[in-house]
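For reference, the chain that follows is the form predicted alone, supplied as structure tokens.
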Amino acid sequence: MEKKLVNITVDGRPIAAEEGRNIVEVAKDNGIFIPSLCYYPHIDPPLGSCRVCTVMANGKSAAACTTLVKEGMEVLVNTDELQDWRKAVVEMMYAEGNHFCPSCEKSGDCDLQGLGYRLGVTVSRFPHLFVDRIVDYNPQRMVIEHNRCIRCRRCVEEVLTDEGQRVFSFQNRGNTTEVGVDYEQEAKLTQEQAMQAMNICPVGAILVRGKSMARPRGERKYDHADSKAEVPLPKIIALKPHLRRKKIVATTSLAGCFGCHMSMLDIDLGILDLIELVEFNKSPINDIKKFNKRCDVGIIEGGCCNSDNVEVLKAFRENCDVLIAVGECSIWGGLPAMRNFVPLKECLVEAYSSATNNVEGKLVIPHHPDLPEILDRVYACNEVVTIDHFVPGCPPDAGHIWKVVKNVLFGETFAVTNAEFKYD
């Protein structure tokens, strides 16, 4: 039986589509990309759980995967408002979950990560919650990493035993919802079925014991993704005029590993060209300890874990016209922020309970007026001062860092390639 065609418009473009198909499929058939993290064509009805595919249908917001086309429907997909909405949803997923991309086995092949790249997410507008979630080691073949789960329902619908029994299910409600595992049914899965469960997860929440998803850079799904999206350029700030020829840059490393500074130096001989145009002030690169000039740009690596970090960061904000946060640690805390799940007292007790400075069996936690005071948690730089630009990565690519710096200093335009824009 021939299916009825209806006339709709997508972003003003007239399209003839089969009545009753969902907007995601109709758009895809006509070369229009609508992002999603939960949609699978063979799951009917669609899950509609992630809301990343939200569009405007006849003036009302709706999930494109669950909305069926009908005669005269007007659909908006690529408006600034909708793009910002999708970006906000992805930023919320990062802020609500504990996504440590540099330590995740699925980094580079993660659909959430890929969507973040496509939308140009460099920082979340929402504060990271650092929820203390368990990692479930009870299943026979799997490890369930609840910190990464985005509750898309793929595993609930797709992972079944040979008898058709579900292995996963949603438990609890609201913000306490999590994926539970039926351990008895999980034990019945074959190795191939367990691997399928790991692969259908859009993030790295399902891991199979003894099997790694990690792959070298250049071989991963999103290392060379064919995306037309562009990383948003920093808005060029009119720097204050100074009576000198060279622009002045200051850098520092706070609570981090100094890896971002090493990445900066990876421009190799290009630094000789840079020195002709830029002078470094208060930087470990030239070992100047204090500001002695007003600086055009300050580059910050690392977050704030103690009072000294806060003091240095505030000094940079006071002495630099523009501040650029470089690397995951400066943007949201990074790996040092893994202590944010545990109260400070417990961290200190754990760190020093078996240390060699115990005196006669007593626990001694170092404390002295000359020692920086440890903060209750690790803070992102933009939680302490205003940050003008963000360069994600662990560490960021040298090309990405210096393209942003040159854009700010000299107004040069640039395009960040897929290989340069990374969270790991």
Given for the second form:
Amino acid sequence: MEKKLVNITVDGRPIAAEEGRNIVEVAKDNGIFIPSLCYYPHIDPPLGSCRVCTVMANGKSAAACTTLVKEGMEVLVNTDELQDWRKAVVEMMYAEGNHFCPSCEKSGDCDLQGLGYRLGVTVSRFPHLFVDRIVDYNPQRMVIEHNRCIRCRRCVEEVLTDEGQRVFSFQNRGNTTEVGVDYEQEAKLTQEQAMQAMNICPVGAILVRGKSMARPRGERKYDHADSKAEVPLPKIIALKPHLRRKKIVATTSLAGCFGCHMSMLDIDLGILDLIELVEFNKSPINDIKKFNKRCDVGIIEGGCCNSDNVEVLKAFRENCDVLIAVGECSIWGGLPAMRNFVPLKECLVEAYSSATNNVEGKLVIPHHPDLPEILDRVYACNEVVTIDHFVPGCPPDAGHIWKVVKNVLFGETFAVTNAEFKYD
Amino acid sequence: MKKHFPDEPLQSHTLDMLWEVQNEKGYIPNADITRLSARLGISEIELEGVASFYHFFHRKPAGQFCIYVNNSILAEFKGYRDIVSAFEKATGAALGGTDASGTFGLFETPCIGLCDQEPSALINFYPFTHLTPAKVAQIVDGLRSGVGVEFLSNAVEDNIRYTPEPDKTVLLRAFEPGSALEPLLRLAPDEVLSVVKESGISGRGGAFFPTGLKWELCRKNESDCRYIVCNADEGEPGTFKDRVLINRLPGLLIEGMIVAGYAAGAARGIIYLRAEYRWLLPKLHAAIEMYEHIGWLGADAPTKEPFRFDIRVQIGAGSYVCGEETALLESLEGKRGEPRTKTFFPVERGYLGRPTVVNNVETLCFAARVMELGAEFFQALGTPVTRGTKLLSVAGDCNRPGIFEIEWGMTVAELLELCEASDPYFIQVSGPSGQCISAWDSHRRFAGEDLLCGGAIMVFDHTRDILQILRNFTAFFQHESCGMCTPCRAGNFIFSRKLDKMARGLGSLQDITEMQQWAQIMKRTTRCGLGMTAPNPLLYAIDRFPEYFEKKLDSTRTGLNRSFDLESALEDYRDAVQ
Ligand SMILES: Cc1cc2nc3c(=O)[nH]c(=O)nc-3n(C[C@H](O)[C@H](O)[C@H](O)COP(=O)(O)O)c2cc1C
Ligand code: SF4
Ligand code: SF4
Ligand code: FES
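What does the same protein look like in the form predicted in complex with its partner chain, given that the last one was the form predicted alone?
Following is the full complex, with the preceding chain placed first.
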């Protein structure tokens, strides 16, 4: 039977759509992108759990995936406000879970990550919650990485045994809601069904043993798709031009691995052009240890794990006009923040007593007035001082870093493409 | 009286099955999960998912005597901590666990609807009010010496403090059983609908949807069966009006449901009673039996048009969000109480996919009075938008906490005087999901045209700390969020972290701006009313009490983040190297 057509508008554009279809689908058919994560075309009714598809329908905010088009409906998708709300929801997922993209099997194939690129998420506006979650190795075919689960519910609805029993189900409620696995039912899944479960999970929370790296890096969904598309980055306010003098840049590596600094040097001969334009002050690049001039830009790699990091970071804030946090560690803690789930004392005991390379039974935690003191957890730089710009990546692409720096210094307009914008 | 209707699927019995085990064994052991999931034909994890959603179901032994102390803000201000300590001391159980012998389990729970007689607690779901540490010791002694909980439990007062003049009192006037049903002998269902619509009454559960229209929409949807669901989940902290209605006028409620059933073309009624009110169950059962006995329930009723109606009661299991109508329906179906998407209204697809009217207790009682008194009675009562009267539950810093039946249009000042609040400072209207007002608002009127109120009024005086109130509310929402959608699940958590930070004196002006912005995002992106209203306390408090927040904040702009406290961040290390 022919479906009835209804007339709607999307951002003012008239569109004829089949009655009873949802806004995500209708928009897609008409070339309008609405972000979605939990939505999976054949889960009916749609789950409406992630809320990244929020739009306005007839003046009211609503999830596009669960809103069916009706005659005369006025839909707004791309207002500044709506774009910001949707981005905020994605940022919330990053703040709520523990997404260490550099160590994730799904990186490059992950829908959350892909959406982060597409929406230009450089930092989460929300404080990272660092909730301790487990990795469950009990299932026979799978490993469940709870740190990455965004509770989209797809697995709950879609992964059933041949007898129609659920393998996954939400447990608890509120912020302790998590996906529970029925080990008995999981054992009944065929390899194909298990693979289907891994593929349906939008993030790297469901991994099938031995198969999670089946598709190599470089050949993944978001590795090349849209690689030329521009990432909508937050506006950068360029510094007022100084006459006569070279711009001055300082850099430091706090609790990082120097990988970001290596990446900065990755512009190869470009560095020579740069030296023509800017002068380096305090930086490991030239080994100047103390600020001796006011700087235009400070580039920070790494977060704060000890009192020295905090002091250096504060000195950067005091001596630089603009601070740019470069890399995951400076933006939210990154890999060093993996210790944030464990009380400091336990970490120290593990490192200085239990670890195999220590003299048995002896616990000496290094401490000396000359040694920095260790913080209770790793802090993101913007928890300690105000940071002006963020360049994500582990490490970030050299092109991305210098584009941002040059923009701040000289107001050069620039575009960063998906290929240059990376979390891993 | 039925425990379930014959046409309900087995899965609708899930909550009852879990209760049976919980009541018998004090927790739900794995073996019972295995047994029951096999019986229900679902996987164990699915049943565990249901059990773990409701906080009165325990997966670990929770004591032969299970004690729940109310942790609402009203209780907090009336000595909640001391009561918990007294219980800990007397029972040997630490909060959140049991004593070594497993005799006592001690837990906290959000508002149990006894706000006018705090501090209060439930022991094996029997109420204990006006607690003092000495009383706690006595109660525990009594239990140890073998006295039944039911004998130690004290009578709950109704505390009716005010009704308008007799010819203006609606809900709390004398009740003559049958007076709401008598018109049904003469009127056809659509005539009943007209009367209810004409009276102008709207829902008392918070959304104020026109009641007659809701019933009519339900009736218009073709179906083999329609349902009337009475929402007796009364979970909004500070609200206890439904408790008093059920305790005092259970018959009025049943008559209201019969009227609704007749008008909406429903054959089945279900009362979803929160577990915190299980002590009211005998009242409801007696009332249902009485109406069965006189032939209005469970048999062809003597109505003008053929009509047969049945009512059963479903006990909840501890979850505020189950008061949200679609979550309530999920819960009735034996599932996790997760609100549905808003693709369909319950009157279109409700319980078991059938057209369903969900109405609050007070709404149904009010509808019964409309039939008894006639639509004209309400013409001149109340205000044009909100006709008639409203029950308010008032508690907190006032001398006369309790129930006030006010005519819509009463001013805040009048109410504060009636309840003898001598130093009102921060007044929370409609519970945490509502809004706060200050002394500046005392000229305002409770009415659809001005200040709507779902039923709760909490009065706080100048000695109370606003931040403590906000932290209690946010913790409540964090605990009660169903966890289904990102912005509510994570948002409430983020807010509570922020408020903790402020409480440590580390708040900045930026925190306030951020919270205001994030609150807007949450309001617009969450899936149900819980998430939409959860940021209200913060938003309204910032708006109404700016001077309070200014005092709490540091507005110097050094670029250094005041909330980062180096000394406290180093405490663990200094401790470890010691
Ligand atoms: C989080 C949440 C909790 C609610 N709790 C209750 C409740 O405890 N009792 C109630 O009657 N309505 C509650 N409601 C409102 C119901 O969803 C629904 O609107 C109401 O039961 C309809 O009845 P009425 O039309 O008679 O007001 C709640 C709504 C939300 C969003
Ligand atoms: S495990 Fe994956 S599919 Fe399942 S809820 Fe979590 S993110 Fe979604
Ligand atoms: S707003 Fe909160 S309670 Fe409502 S669906 Fe979302 S998580 Fe659940
Ligand atoms: S895609 Fe619509 S709510 Fe997740």
